[in-house]
Structures are given as structure tokens and as C-alpha cells.
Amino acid sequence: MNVHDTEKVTGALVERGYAPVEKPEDAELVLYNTCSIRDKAEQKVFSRLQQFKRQCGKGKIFGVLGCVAQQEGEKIFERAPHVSLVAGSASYPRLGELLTQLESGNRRVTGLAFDSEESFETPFTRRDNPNRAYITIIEGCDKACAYCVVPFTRGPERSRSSASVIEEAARLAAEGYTEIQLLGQNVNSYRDPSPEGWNFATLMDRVARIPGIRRVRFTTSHPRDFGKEIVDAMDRNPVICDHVHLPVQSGSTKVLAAMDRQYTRDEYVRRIDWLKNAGRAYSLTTDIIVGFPGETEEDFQQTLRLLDEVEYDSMFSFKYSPRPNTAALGLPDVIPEEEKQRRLVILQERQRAIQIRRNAALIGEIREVLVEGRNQALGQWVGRTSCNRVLNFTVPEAGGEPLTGRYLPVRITRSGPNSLVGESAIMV
């Protein structure tokens, strides 16, 4: 999402004259897109503005953008006096006019309210990669967990017509994207605004019939409306990959509901059942937070268990981060740090040894992989499955022909925690 807003970003300077510029350093204008879903996130934005201000800040514009940004407002401007323009992304369909304020010399601009009806893509939007086409589809956050800041720097949840998504992704498809990644906080909780009142998955199923699309991607899922017709869909497109991001936070019931996530272990786990009896076998990913304020041993013990009992492909893990206006920040039963890290560890451990396994069950197989690049150091090309695993592979016969935007069956031969190694299955 924050990459993706990135290109908004960029799309908006660039229809404005703006270019870009290869080094940092030479560039009049510098903006920072930032996250601040963890502290850690929050703190690195403003040690790279000192940082980067010392080295070479002389006579340039700064400007912080995205979720610190609206966290923090004009607060920025004492702790980071060379910046001039705070912006959060419910703001950047306004930025052509805050750059107005900033090109004529105001040097405190700001972007901070939620009033605006259409935060979802630009006309400009400035896609990085030539395959693989973001669409956001619905912005912000009507939930409450008790850990989390984004409903408050992204504010509440809005979904954009079915017939902007549909038509923004025919465009993309002319214009020759053959993936489309369907974005949102909550991309399940969709409910299209218009008189069709389209759900997610009737949405995503029609993304999936539009000529020349051949993959559709969407995150993230909220588990509690992650309903048995997102699965059906699933079943009934194979354009639609074959991966489904269900973030779970914990396994235990008790810490769920004290993160106030709306679900239960057993509830979570029926979802889980779905994709695993569903038409086709579907790559599971989620999200793990460890020391959670009260999380026991036990709880923690219930989390490595649903470990086991999911067999997930990937897994982000975090140690829980105490963010500002959020309900744990007043909880008792404080975690402390080292525990924390003893048990991100353990974690961390136990899913490798998953993806190890999981992944070797692969060698032999053959999958279809979307180019997306090449490693010259290690001499192989790398793409990535339906599965959304990076899949690094040679090609025999394949001389210097440009690979990089085509679809190629590849044998898996070799694997390791995080990615496979093959080689193309055809000559090319």
C-alpha cells in the first residue's frame, strides 16, 4: 500500500513538470513516505531527515508524507524545522495544490484533514513496475484493534464505486498489466458505494474476467469478513491467485479478544478450512504480533501450535509496539522487551522450519511463473508463482532474450526457506 502510494505520489509531481532525479542528494525536492505502524518505523523517519539534512540538505525543500505525517502533524515542524510540508494520504489528491503553496514560498504547508471524497488513484498515478498494476479499492479503517494506529492515520473506511475499479482495470489491461493487485486496509470489508452494491467478491471476480488480465492479487483480509464467497470465487477464477494473506495476529482466543479483533481461534481456524478444502490448493501467509500486554506462556504456546496446525508459506512477525491513541496502550501486564524478543525468536524459529519443509515438497513440481526480473550475479531470472513465492530460475536456450513481463512454466529442482530455484521447463 505505502509503495503504491508512493507512485500516486510521484504520478501527481510528475504531471506538475517535477522530475525524477537518480541521487538523493540532487534533487530540490524531497519528500519521505512514511509508516508508523511500529515505533521502530517512526523513529528511522526522523533520523534519516537529520541524517540526510547534515549531509547535503542545503537549499532543498522537505517535505514528510503518509502515516507519521498525519500522526503527528504540525508537531513535525518543531522536531524537524527544515521541513515544510506535512501531508497524509487522504491528502494526495490535494497535493498539486499544496505544491501551489510550497512552489510559492509558504514554508508551513499542511494536508491533514479526512474531508476529502476521492483519496483512491489519480489520473497520474505513476506505475513502477510494467506487469504488476496496484488498484486501490477501498481506503482506511472502520475496525478498532486495540494494538493499531491505522484507523486513526488513515482514517475511516471508504470504498470506491465498482465502476471506477472496473474501469481503471480494463485501462490497465489495454494498456498491457497483466497482473492487477486489488489494495486495502481491509481490502475484504469492500462495499461498492454504488446502486449495484457489488461485495468483494463479486468485484474481484469480475476484475478476474477482463481480457488480458492472467493474474489477480488482493490484500489484506480481515478474517472476520473473509466470507465462504471470497473462497467460491477464488475456486471459480483461476486468474485469481492462489494465495490468500489472512493475518491472525495471535492464537490465542483470550489475546484476540483483548486486541479486540472480532474472531476466535476456532472461528479463524474454520476460515483456514475453507481454503484448505476448497477446488484448489491455496497458499496461506499471515501476521503474528508476540507480547502483546497479558499474553502468557500459554497463549504464546497456542500461537506456535496454530503454526503447526496452518502450515503457513511466509509469515511477518512483529513484537508488539505501543502506538499512540490506541486502547492497549493503557492495558496492565506489560511484556517486557528481552521476553518479547525471546518469544519472536521461538516464533520465528518454528516457521522457518515450516517453509524449509514446505518448500522442499515443491522440488519436481513445475509452476508457472510471471517474470519479473533478472540476478545477474547469480545468472538467473527471477519470477514468481501464483503462490507468490520468488522462484529464481535458468533458462537453457534462453541467449539474450529479454525475459521480464512473460509468463514461463519453470521446474522447481531446488529450495530453500524463502524462495526456489528452477529452470524453465521450455526452450525459449
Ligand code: 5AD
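The block above covers the form predicted together with 5'-deoxyadenosine (5AD); next, return the form predicted alone.
Shown below: the chain alone.
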């Protein structure tokens, strides 16, 4: 989502006549896109801003974008007086107006409102990947997870009309993009505001039926809104990739309640069962937080047992970190930092063993990859499977022909914990 936000901003700048440069010191305008999901994000931002100031010298215009901008607001001007623009993600469609103010000499320009009519794609978006295109279908979050700052930095949920999504996806397909990724803080919370009233499953299925589109992905899902109709839509349409990222955060129902995740362990596992009993095999990935206030050793052991039960193909894992404006700030029984670190190491070691075992089981299989580029140092092409695994492979007698953007069958010959190695199953 942050990558796509940068595409939106860059497109707006290029359309206005700006040109990108390789180094900040060569720029007249330096915009810093930020994320505040982790601890001390704002401190890191201010440190980086000072570094930019020293590195770039005088005469530059600096701006802070994204979640830290939304979180800190005009306080950024006080702590970093060389910053002239502070804008959250909802303001990107009217970035031209903000730039006009900067160009006229205004040195305190803000874009911090959540405007339901201006919260999705910019009129001009620079696509940095020639084959994969991102489409924002919903912005914001109506959940109130006790640890999460997103509702405060992205605002309430605002869904696009289904017609605008289908129109954009069709245009992208006509331009040659073959993979579409649907984006939202809670993407499966999508609710069509137009009279058609489509839910997420219907929208995803209709996008996947557009001629020219070969893959459809989506991120990120909230388990509470992950209904059986989503699995049914995926089973019906093989264009929808066989990968689901379903953050669980904890394997303990007690901790999930303290997090205000709005589901129990059993309810989460029921959704996993839908996927495991579906018509095709799905790759499952997740997010997990360790050391949430009040998490006991038994709670942590329940999370480890969940890993063994589900056998995720990969995992993003974090130590709990307090975030401003969140309910967890007032919770007692804070876990010591060294204990959080111990649990994180154990969790990651357990998951690494699972990934080694699951990836090794794929050796000998043939998987289709979308070729993303070439690793010149290793003499290998790099692609991604439908299940979102990275596959590095060689191509017999390729003859130097460019393969980026093509879909090729690859036989898996070796594996590691985080990637696969193979050989193209056909001559190119």
C-alpha cells in the first residue's frame, strides 16, 4: 500500500512537470513517505529529516507524507522547521493544489482531512511495475484493534464504487498489465456504495473476469470479514491467485479479546478450514504480535501450537510496540522487552522450520511463474508463483531473450526457507 501511495504521488508530480532524480541532493523537492505502524516511527522520521537537511543543503522544499504526517500533523513544522508540506494519504488526489501553494511560496502547507470523495486513485499514477498494477478499492479502517494506529492515520472505511474499480482494471488490462492487486487496510471489508451493492467477493470475481487479466491478488484481509463467499469466489475463478494473507496476531482467544480483534481462535481456525477444504490448495500467510500486555507463557504457547496446526507458508512477526492514541497504552502487565525478544526468536525459529519443510515438499513440482526480472550475479531469472512464492530459475538456451513479464512453467529443483530454485520446464 505504501508502494502504491508513492506511485500515486510520483504520477501527480510527473504530470505537473516534475522529473525524478536519483539522489535527494539533486532534487528541488524532497518528499518523504512514512509509515507509523511500528514503535518510534516518528522519532525515526525526524532523524531522517535532519539527515536530509544536512545531506541536501539549502534551497530545497521538504515534505512529509503518509501516516506519520497524519499522526503528527502540524507538530512536524515545529520539530522540523525546514519542512513545508505535511500531507496524509487521503490528500494525494489533490496534490496538485498543495503543490500550487508550495510553488507560490507558502511554506506551511497541509493536507490532513479525510475526504470521502477524494481518497483513492490520483488522476495520474505512475506505475513502477510494467506487469503488476495496484488498485485501491477501500481506504481506512472501522475496526478498533487495541494496538493499531491505522484508524487514526487512515481514517474511517471509504469504499470506491464498483464501476470505477472495473473501469480502471479494464483500462490497465488494455494497457498490458496482466496482474492486478486489490488494496485496502481491510480489503475484504469492501462494500460497494453504488446501487449495485457488490461485496468484496463479487468485485474480486468480476475483476478476474476482465479479458487480459491473468492474476488477481488482494491484501490485507481481516479475519472478521473473511467470509465463506470469498473462498467460493476463489474456487470458481482460477485467475484469483491461490494465496491468502490472513493476519491472526495471536493464537490465544484471551489475548485476541484484549486486542479487540473481534474473533476467537476457533473462529479464525474455521476460516483456515474453509481454505484447507477448498477445491484447490491455498498458500496461507499471516502476521503475529508477541508480548502484547498481559500475554502469559501459556498464551504464547497457544500461538506456537497454532503455527503447528495451520503451517503457514510465511509470517510477518513483531514485538508489541505501543502506539499513540491506541487503547493498549492503558493496559497493565506490560511484558519486559527481553521477554518479548525471547518469544519472538522462538516464534521465528518455529516458523522457519515449518517453511523449510513445506518448501522442500514442493521439489519436483511444476509451477507457473510471472517473470519479474533477472539476477545477473547468479545467472538466474526471478519469478513469483500464484501462491506468492519467489522462484529463482534458469532457462535452457534462452539466448538472451528478455523474459520479464512472461508466464513460464518452472520445475522446482531446490528449496530454502524463503525461496525456491528451479529450471524452466520448456525451451525458450
